[in-house]
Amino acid sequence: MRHEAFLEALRGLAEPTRLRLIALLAESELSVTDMVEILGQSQPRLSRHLKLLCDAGLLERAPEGVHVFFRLVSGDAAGQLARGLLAYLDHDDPIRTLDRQRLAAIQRNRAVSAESYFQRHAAEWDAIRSLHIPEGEVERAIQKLLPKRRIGDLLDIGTGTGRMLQLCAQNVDRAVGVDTSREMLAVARANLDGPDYRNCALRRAPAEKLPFADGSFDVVLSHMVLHFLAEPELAIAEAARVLRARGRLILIDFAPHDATVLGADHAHRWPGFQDERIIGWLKTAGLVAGRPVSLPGSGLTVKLWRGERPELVETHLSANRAEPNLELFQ
């Protein structure tokens, strides 16, 4: 960490309100409205403090509709510095205790809202789940396709309830979920409240236009998303763009089916995908396709496809006119 950045981070922390904000945002992702409720201070005052903390490199800022969510940065020196200093604070300090109590109330409200959303849509989801194998088997198949080494940065496209982040959180340094639905992000935020998911963040963004630089992630997941998209190949191309060399893309969706109820009733645009179509899109995106995995169910077959971004793929292909061996990426 550079001398100037170190001093800037320390200056950002050296103020009572900002220190309280850092302590809260180390625990949970919060909006300005949440922080006004917890700290009892005005929005303009807190917004000034939040801007200073962002400028100091201590916070991540994520717009989401009319709201903006903040969280303590993870995976870099500034975040580690802040977490290290927080460890010296008295856990039983009266101010921190009151802040944690108010934070817990907000988290309970999130959980109630999430449960209400689930109750409204439970019948629809149950109808789909009854047509394919249990989710636990799908999740075990996903874990088998993940790299055996610890993952640095993971992206979940169309994160929905945040289940893929929950599944992978323990084996990644940083996990980010994106979704276009504010309601689903609210559900995911409730599910990811807690110490086990402090390395997880959420962003509102479409699969076809990700707000990340090229080569930002080691693994990208897309679980039951492609069939909702008008042009799934654009989402695959975007996923490939943000993959690092030796990065892995895992797609989970349905094989071709005739379950017409999934179209009109559930807004599915695609009645599943043939292997040839997905593999073609992976290759067009510059990825090396692995062998598809099939998980047959009572009415629907779940498929898993894998693509790898090899190192120096353009040089290799132009020199040898052959695809790299996928086994190199195990």
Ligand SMILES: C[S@@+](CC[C@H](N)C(=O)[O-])C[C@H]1O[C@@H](n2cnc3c(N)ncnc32)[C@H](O)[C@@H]1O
Given for the second form:
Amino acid sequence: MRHEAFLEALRGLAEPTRLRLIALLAESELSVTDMVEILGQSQPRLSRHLKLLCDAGLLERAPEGVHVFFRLVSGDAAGQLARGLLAYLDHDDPIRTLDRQRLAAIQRNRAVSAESYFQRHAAEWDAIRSLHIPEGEVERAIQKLLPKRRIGDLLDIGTGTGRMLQLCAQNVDRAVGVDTSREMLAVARANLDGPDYRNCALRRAPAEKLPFADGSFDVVLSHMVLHFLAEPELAIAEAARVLRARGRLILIDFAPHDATVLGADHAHRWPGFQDERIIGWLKTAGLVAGRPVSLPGSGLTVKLWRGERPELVETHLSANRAEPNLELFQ
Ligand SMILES: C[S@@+](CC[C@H](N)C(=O)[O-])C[C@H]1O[C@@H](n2cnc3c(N)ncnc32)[C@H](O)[C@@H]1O
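What would the structure be for the form predicted in complex with the named molecule, given that what you showed me was the form predicted on its own?
Entire complex below, previous chain first.
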């Protein structure tokens, strides 16, 4: 860290309210309304502190409709510095204990609204689930396609309830889920509350226009999202854009099917996808396509497709080489 950035981060932390905010935001993503409730201070006052913490590089903000969610930055030096210093804070300090109890109440409320959303949709999801193989088998197949080494940055597009983030969080430095649905993000936020998911963040954003710079992720996943999109090829091009060199895209969706109920009752726009179509889109997006995996079920076959972004610099050797075997990249 440069001197000035280091000092700014320390100045950011060196104030009682800001220290409480940082301690809370190291544990959970919170909106300003949540923080007003926990700290019992006015919104303008907290907003001023939050701006200062963002300017000091300690927080990231994710706008979501009328709310903005804040969290302690993960991965970079300012976040590590803050986490390191928080470790010296007395865990049982009365102020921290009270803040933690109020945070727990907010997390319980999130869990209750997530549960009621689930109950409203459970029957519909069960109907789809009964047509394909158990989700556990699909998840095992996804894990087989993930790089064997630890993953730096992972993006889950159309994260829904955040299940893919839960699946991968342990082997990832930073995991980000995007979704367009505020309700789904609220469910994901409830599911990702807790110490196992502190490296997970959520953003409200469309698959077709991701709010990330080129080359930001090592792995991009999208599970059961493409069939909802008018132009899945735009989402694939965006996913490819945000992949780093040798980064991997994993897409999971259905093979072509004639379950018209999925279109009529569940808003699917695509009745599954042919391998050729997805592979064509992967190649157009500049990725090298791997062999698809098929998981046949009673009515629907789940497919897994993968693409890899080649090295940026083509040497005369790699330029002459045939399509790489993706197994080599494990
Ligand atoms: C069937 S759910 C799958 C959720 C999650 N990937 C999983 O496997 O549990 C599809 C998700 O895609 C999201 N979605 C639909 N269109 C989207 C878009 N254009 N951009 C981002 N997310 C989208 C929906 O809101 C929903 O949460």
